[in-house]
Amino acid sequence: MIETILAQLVNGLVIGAVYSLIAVGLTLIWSIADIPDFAQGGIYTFAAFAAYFTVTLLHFPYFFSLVVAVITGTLLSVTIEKVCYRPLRGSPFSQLLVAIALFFLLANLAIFLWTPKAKILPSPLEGIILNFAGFSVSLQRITVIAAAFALFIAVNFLLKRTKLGKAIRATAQDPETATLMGINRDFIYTVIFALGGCLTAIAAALIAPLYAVYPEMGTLPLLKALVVVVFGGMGSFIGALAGGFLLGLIETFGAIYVSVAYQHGFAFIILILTLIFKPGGLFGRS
């Protein structure tokens, strides 16, 4: 019984780590550029496929595939910002429509390129099993959870302790004044989209060996991450981290003790309840 609970606890934290990583990037983009970047779902998929082909076709080590995934996700995210969002700056509704269009376009492009068939990304970490007092867990799962916390600390340090971070926060608070003070808003937007794409790509490459790589793999994580942004509190990075892990645990234990049929519905129930009773989220403001 205890082993089952511990196993589900780890599974919930793994899923939550993915939600948190994507949500932190979405929080940056949404709170600063005012764009709910649905394209991150496609970036998630393309980064996972980049890692998959690096290992299976080029025969490079899994750890090198993480680098390739990050480069892919970062470049794709920055390119989308420059080509699709930047020309529409000042028209939030048009940017929203473009974001939704990209969400479907990238998913269908992935199906066209690689067919709907699921593929497995091999990782040596999945074969390393750690034992704790009779409880076994793969190193891959531990790595996913640890990576989420490490990257959160790194992003938090960037934003709170560096000159670039101060410029990002200034742009988030008042873009016009920040521009008048000499901050290059285009550069700041490039940075935040690069960070968002990087975090999304890392999440995809780390979780892929545990599940599968397929064209629509980014759909649910993207939607759940958007829920986490609202649930945790718009603009709150602690909220994105805590909300992601909490949602992962709710889904995992809810599937066991309520019904697996509602596993993907819990996120949207939480979204509705949050908007009704606490619009500011767990750590945000109304």
Given for the second form:
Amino acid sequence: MIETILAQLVNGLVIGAVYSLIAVGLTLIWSIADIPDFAQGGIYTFAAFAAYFTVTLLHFPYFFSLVVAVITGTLLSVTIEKVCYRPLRGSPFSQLLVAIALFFLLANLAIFLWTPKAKILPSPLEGIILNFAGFSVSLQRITVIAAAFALFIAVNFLLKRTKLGKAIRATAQDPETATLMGINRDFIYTVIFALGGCLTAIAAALIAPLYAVYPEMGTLPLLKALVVVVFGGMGSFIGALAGGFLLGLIETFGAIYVSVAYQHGFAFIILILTLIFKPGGLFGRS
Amino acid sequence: MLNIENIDVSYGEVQVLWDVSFNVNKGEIVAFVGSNGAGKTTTLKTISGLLHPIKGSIKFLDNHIEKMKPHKIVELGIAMVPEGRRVFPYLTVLENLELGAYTKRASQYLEDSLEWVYQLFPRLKERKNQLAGTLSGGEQQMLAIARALMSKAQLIMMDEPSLGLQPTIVTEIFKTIEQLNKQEITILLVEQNVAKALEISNRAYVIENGRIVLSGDSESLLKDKEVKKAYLGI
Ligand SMILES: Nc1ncnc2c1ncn2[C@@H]1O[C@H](COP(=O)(O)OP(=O)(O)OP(=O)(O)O)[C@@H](O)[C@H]1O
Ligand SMILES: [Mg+2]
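Show the form predicted in complex with its partner chain, please, because up to now only the form predicted on its own has appeared in this conversation.
So here's everything in the complex, that chain up top.
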């Protein structure tokens, strides 16, 4: 009994870590560039495939494939901002349409390039099982959770303590006045899209060994991360973080104690309840 | 040091500035006055690069800046104290000031500049770890001025720094402006408080409906019949 609960707790935290990682990037991008960046769903998929080919085709170790995934995700995200969103700045509706188009385009491109068949990304960490008094968990799962926490500490440090972080927060609060301080808005956009792509890619490459690599793998995580952004409060780092883990836990325990059939529905129930009862989100500022 | 020649500025289809020309010399306080909606804020925004003129030129020192982006213009040495203060509400006082010194040129003097503005506004030092949004109106105005000073600008443009503040604070702000001017900072001052603005400035321009209608040294404008009637209520 207690073992099942512990196992589900770990599962909830693992999936929650993925939601939180994507949501932290999304909430920065959404609050600053005013784009709900659906393209991150495609970036998630491409980053996972990049890791997969690095391991299976090039025979590099899994750890190295994480680096390749991050580079792929970051470059893709920054390029999409430069090429697709920047020329449409000032027309948020066009940007939204382009974002949704990219979401489908990237998934379809992945099907075209690599077929819809699910692939296995092997990780040595998945084979290492840790035992705690009768309760066992793979090192891969522990790594997902630990890596997510390490990244959150790093991002928090970046935002709170560095000059660049202050410039990012200033731009979020008052973009026009921020430029009057000498902050180059284009540069800030590049930074937040790079950060978003990087976090999305890490999430994808860390969780891929636990599930599978396939062209539509980005769909649900992306949609749920968007829900987490609204749930946690637009632009709130701590909201994205807490909201992601909370959703992961609700889904996992809800699947057991309510019904598996609703597993992917909880997010949208939360979305609706948030919009009705707390439209600013958990940690929203008004 | 600042030369504006025949600029036209519009918001989309609506033109709001017509053939505006004026200049600011090094060491001056120049007042820029006019009634609501005359185009004062639009003029300052155009100088700082937030808007671009459809015609005409703006020269600062030896640079043409009419097509430049705002962050480049700050780097050249023009800072703005925006209308409505516009401090970053969820950043602390200290973080606001640090952002004032964001440019490469200013950041090397960060520590000295902080000491300087804390000396000018001791209250900001007491509240350096407080969120800027929780300051009083007067304190926010001081922060907005201090933040502009942090940029080590040679020219500071202030858009209605006395707006909505109680008389004692207004007096304090005007005193500070004069004090800054003595420290070799050139000031372009937009004000609704025309009497006070003319009192402390060397020269002034009057703008009406997007056109400059009057200009001269402030002392004689203070005595001008038209100005008295239209702006001083005498
Ligand atoms: N973003 C905008 N879009 C369209 N028109 C604008 C915009 N901002 C200002 N205007 C118009 O431009 C004209 C000049 O406005 P501006 O803000 O420059 O006046 P001002 O002299 O600063 O007035 P105030 O004393 O009220 O601050 C006004 O008629 C105003 O309605
Ligand atoms: Mg104005």
